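This document starts with one chain, in the form predicted on its own, laid out as structure tokens.
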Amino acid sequence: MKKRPLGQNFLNDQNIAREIVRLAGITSDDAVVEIGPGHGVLTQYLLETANPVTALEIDAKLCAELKNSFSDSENFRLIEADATKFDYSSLGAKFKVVSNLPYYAATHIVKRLIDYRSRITDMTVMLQKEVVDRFVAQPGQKEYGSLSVFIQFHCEAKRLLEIPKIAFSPPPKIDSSLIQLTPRAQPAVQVESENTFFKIVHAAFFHKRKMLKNNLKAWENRFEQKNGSTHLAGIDLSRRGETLSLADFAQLSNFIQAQHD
């Protein structure tokens, strides 16, 4: 039997349950995702509206315990799977996500579920509340980065809700907050070329206290000099990555693409 990486702290609070399942605002319509649904507690109040409710669990044991509680569900499916590793494609053409997805493995499973989606209309997921602060974050404020930057760059993030602790068996040492994450249509801004600027965000990042003229020297030989001071496409290199816009790293994205073209 697989053991959990770093164990999971299971929601047992019933009315935060509910509050969940009405913010992701789901209908018998929908086809509903819930990745590590524990003991059932989301999974109960899920059952009651969408169809199907395809639970994903690791954990054999949970899952026995899940098939015992959900038998009777006609609108109920488990798989046994690792959700850092699922193939998503096959649970169908278009699927909402409704989670408490477990605290190790939570920025891997959103970043696996944006490779797929162009499948799903929306996840409405709990994390721990530094990494959703981390998802929303803007130029400027110290949780920027560049996981901000994918989030924001594939999906619309609007944070719905804070949990406080006492809502978990065992309480973790951290408050929580509930997500929703909706895949754009397009990227929210256009560029030449992903590979590019994902490149240029991640190195803008790699030393956060640097300037980007330090950053960015793989770039070097495009760097121009205006009044004392360094430029690439327009802007000024002795800022910081965590002062631009993912407007700003379009614009450094495209200059270099163009030339690289």
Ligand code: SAM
The other form holds:
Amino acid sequence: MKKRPLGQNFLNDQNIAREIVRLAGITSDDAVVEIGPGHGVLTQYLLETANPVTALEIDAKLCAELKNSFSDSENFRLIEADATKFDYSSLGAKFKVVSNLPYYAATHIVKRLIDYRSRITDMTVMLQKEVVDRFVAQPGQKEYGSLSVFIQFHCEAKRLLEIPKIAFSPPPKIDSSLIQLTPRAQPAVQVESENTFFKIVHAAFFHKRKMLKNNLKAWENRFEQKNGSTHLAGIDLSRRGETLSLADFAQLSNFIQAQHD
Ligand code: SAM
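Could you present the same protein in the form predicted together with this ligand, rather than the form predicted on its own shown above?
Below is the entire complex, every chain and molecule, led by the chain shown above.
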């Protein structure tokens, strides 16, 4: 099969397209940003309700086609741009995101959108099922890792729909899932320093199969010995990072930060 560097697998099932837009819960008060409209399968339904629909598409040929298809829709705006680099603050105070994301850049785009979270009401996005599994994974599950902590720290994550590969043309190799991410007004756990929190999270998952006492060696001078086992901030370091909740990571981070101050 021809290589598709722009992740161009187009949804060809109108019922699924309609259902995605319904699940996004758009009202006529909503401004919507659609990333990668492609041939406009979601755009056509978004335009029925949202105002405006701002579509960001990187491919010049598709932009020409979209301009043609939606020239009659006054609420349609098209920007030829790279969604991984786009300055979303140019789009107004508050908007929703709806997208069937290009796989190759899906995580990157979601992380960038999270940087602009104060402007985003919610994002209803389709991406690789295995990435969605990681977004929503809970402690103890094999998909749980630093990406799960990052997403859940900033957003509430709700899985909405599974989409089989046959719904696309050409069909990709893997299935997709639709997820709604709603940025939280406050992070899920209170931390003194987000920088320290995420440093610890990344270190804890660096060697997934290793115990925390190995992965958190950088903070070894804070380790405590209790009843023959090693602890930090009251957490037993014979545990693995994958067993720690966001609250546990916050406990570690705030303890370490307090000793910094
Ligand atoms: N929304 C359409 C659909 O559901 O059929 C297309 C989805 S397709 C998976 C991804 C779309 O994103 C393509 O139209 C592709 O050209 C566009 N795209 C890829 N990389 C992009 C980027 N960095 N910025 C903006 N659009 C991009």
